Every structure is written in structure tokens, then in C-alpha cells.
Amino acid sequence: MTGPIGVFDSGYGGLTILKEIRDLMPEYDYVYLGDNARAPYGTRSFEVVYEFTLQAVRCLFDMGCPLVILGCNTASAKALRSIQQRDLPLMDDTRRVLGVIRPTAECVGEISRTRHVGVFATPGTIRSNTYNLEIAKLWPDIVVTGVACPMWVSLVENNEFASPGADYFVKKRIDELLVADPHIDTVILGCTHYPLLIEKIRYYMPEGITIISQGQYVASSLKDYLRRHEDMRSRIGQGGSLRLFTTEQPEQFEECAAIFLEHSVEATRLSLT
């Protein structure tokens, strides 16, 4: 029996990951689950993020997903390792849960020349220190400087990412990062919402600094993973279908999701509690 690839996020940002994955591998079936009613996760404790994320993973497993992607940096930082090591062996050790931080960390060593890398992320992801730890494992010579951007998710989810008011918050964090480390030549957008701010980020970012948006790297990493794991690939349906689920009112989700996916969608409401 085959099932879809599950993609989870606390809000809408994971839709940027879903879009890139589907663009690269349109043949597979997908299910997206957004816990929008309880978003954002960025300011919540490790324990709460872990509990909420585990509920979502169980829900996607119940839908038949053999593989779940946490398309959320906060969930990847605060919950992924515990779920992989503690919960998967008890639930079903033939299924897999993957995150978005490791694929992003893997690419920076090939990109940065100065070996100084910046990370923009939610307060929760920055406090977790996960990017510093993951990059250090792969590229111990790289210096990582993180800056929390508490307003950026709200700007995106309230459809203000293109407004003049967003400029102040974008420039403020860029200035903060470059004061902390003026040698940075590569910046990771460590939240899946942030690609919608990419035009403003590029405008205020000095020339010569590479901006890494996660979607394409996560998608490429997943494609390589499936190429190397034929047993998993054979368990994924190849009907090219997409189903969307949210914990909030479907109408609100559909309106916002259309911005991320660039086409109209239909969603179904469910509860994780």
C-alpha cells in the first residue's frame, strides 16, 4: 500500500517548502497540514512545540504518510530529534520524519567563501542554537551568527510583506546582523515564511552576500534521499495529488495559502487535540 508525502508546518511557511518539492517532484502524492490555529510556534517552549509537532506527525501517519517533512524550522529545531529517537521506534520504525535544517546546513559550506554565515530565524529557532550545532558538525571552520526576527512571520501572515511598513523591520534586522559580524557573505533564511520577504531582504542586503532560501535545497535533498532509499520511494503514491488540511477556518487558510502556492486551493479543517 502506498501513501502521500506529508508536509507539516505550524503556519503557512511550510507551503514554500511544499511548492519547491512539488515543482521538483510533481509525480508524488502530497498532504499538507498547517496547525494555523495554534501558530506561531516561534515563541513557544520546547515542550509545547514537541507536543504539538508530535500530534501533527501522528495525524499524518494516520493519513497513511510513510514520510513526513517538518517544513518548519522551529519544529525541526525543537522537536525533530526527540521524535526521531524516542517516538518513531514506538510508533513505526519503518516510517521517517525529516526536517529542513540539516539540508540547509549541508549547502552553506559550498557557498560561503569568508566562512562567516548569518541566520535569520524566529526567536525559538535562534534560542535552540540548532543552526550553529548542525553547521559545526559539517563545517567546523564556519562562524555562525543568528538574529531573531520576531515580526517577520506576522508581516507575512498578515499579507504585509510587500508593504512599506515591512521595510523598517527588514532593514533593522539586516543592520543588526552585519554589525554583529561584518564578514558575513552568506545569509540563511531560517524560517519558511521569509522567502516572501526576499525582495525587501535583497534590497537592503549589501551586494556580494548570498541569500539562501531553503525550499530548493530541501527539495533537492529529499529527491536525493528518495533516490538512495528505494524502499521508501516505493511506498509513496505517484498520482500527483495534493490535499490540504488546516486547524483553522478553511476559508482563511485558502486565502493565505493561495499567496504562497500562487494558485487557488481548497482545504479541510481538522483538529489535532
Given for the second form:
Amino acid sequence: MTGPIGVFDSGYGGLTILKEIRDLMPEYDYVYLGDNARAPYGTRSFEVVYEFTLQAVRCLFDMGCPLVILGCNTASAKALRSIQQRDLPLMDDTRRVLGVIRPTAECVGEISRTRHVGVFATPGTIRSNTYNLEIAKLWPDIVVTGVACPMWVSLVENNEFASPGADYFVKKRIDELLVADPHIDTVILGCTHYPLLIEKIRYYMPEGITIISQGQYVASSLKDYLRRHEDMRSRIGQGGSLRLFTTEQPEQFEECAAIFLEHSVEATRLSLT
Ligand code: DGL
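Right, and the form predicted together with D-glutamic acid of this protein, after the form predicted alone?
The next block holds the full complex; its first chain is the one shown before.
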């Protein structure tokens, strides 16, 4: 029996990860689940993000996914470890749940020359300190400065990412980061919603600073993982299909998802409990 790769996010952000994964590996079957009804997660407590993420993982397992990618930094920071260590052995130890922070942390060491790296992320991800810890394990010489961007996800979820109002919030956080550490030469967009703001981020970011949008790194890391784990690869369906699910109104999701994926889509509503 084969099943699709599941990709989960609190809302639309994980679509930036899904797009890169599908561009690199179009042969596999995919299921996307966005918990739009309860987004954003970034301002929620550890317990709530964990509970919601576990519900989503269970739901994707019920749909037959042998492998689930948390296409959400907040869920990766707050729920991944508990799910991997505590829940997976009780649910089904042959399935896997992977996150987006580790592959992103892996790539920065090859990119930064000044060894000063900035991270923009949700308040939850910044408070968890996960980027600092993961980067320190791999690249102990790198200094990491994180800045929480509480408004950025809302700008994206409400389709205001290209509006003039977004400029104020983008510039404000870039200024804050560069005051905190003027030596930064590399900035991680540590939230999967943020690539939608990339044009404005590029506009306000001084030249010479590399902006890391994590989708491509997550995709190539997943490809490498599947190459190393033939047992998992053989359990993934290879029909090139995509099904999309949201916990909110499908019409609204379809409209916004088409912007992220750059083609029209159909979505189905479901509830998570
Ligand atoms: N896209 C998610 C992330 O990468 C979080 C957005 C949210 O706050 O729900 O962190």
C-alpha cells in the first residue's frame, strides 16, 4: 500500500514549501492541509500549537500519508520533537514526521561569511529559541539574532502582502534586526508565509545581505532523505497527484492558494479534532 506525502501548515505558508517540493519531485502524490480556521499559530502557546499540530498529523496519517512534513516553523519549533519522541512510537513507528528548521539551519553555515545570521520568524518560533539551538549544534561559530514579526503572517493570510501597508511592518522589522546586529550578512525567513513578502523584504534590505527562503533547502533535504531511505520512498505513491484540504471555506483557500502555487486548485473543507 502506498500513500501521499502530507504537508501541513497553520494556513497558506506551507504552500511555499509544497511548491518547491513538487517542483523538485513532481512524481510523488501529495496532500496539503492548512488549518486556516485557527491560523495564526505564531502567537499561540506551546500546548495549543502542539495539540493542533498533533491533530493535523493524525488526520494526515488517516489519509494514508507514510510521511508528513510540518511546513510550518512554529509547529516545527513547538511540536515536532514531542510528536517524534512521544506520540509517534504510540501511533505508528513506521511513519515519519519531519520539520523545516533543521534543513534551514544546515544551509546557513555554507552561506554566511561574517558568521552573523539574522532570523525573522513568528513570536512563537523566536521565543522557542529553536533556530539558535539548531544552528549552534551545527555551526557553533555563528552568532544568531532573531526578530519576531507578529504582523507578517496576518498580512499574508489576509492577502495584504503586496499592499502599501505591508511596507511599514517589513521595514520596521528589518531596521530592528540591523540595529540589533549590524554585522549580519545572511537573513533566514524562518516562517513559511514570509516568501510572499520577499519583494518588500528585498527592497528594504541593504545590498549584500543574502535572504534565505527555506523552500528549496527543505525540498533538497527531503530528496536526499528519500534517497537514503528506500523503505520510505517505496511507500510513497507516484501518481503525481495533489489534494488540498483546509479547515476554513474552500473558496477563499482556492483563491489564495492559486497565488502561492501559481496555478488554479480545488480544495476540500475538513475539521480537525
Ligand atoms: N507558517 C508558519 C511558520 O512557518 C506560521 C504561521 C502562523 O503564525 O500561523 O511559522
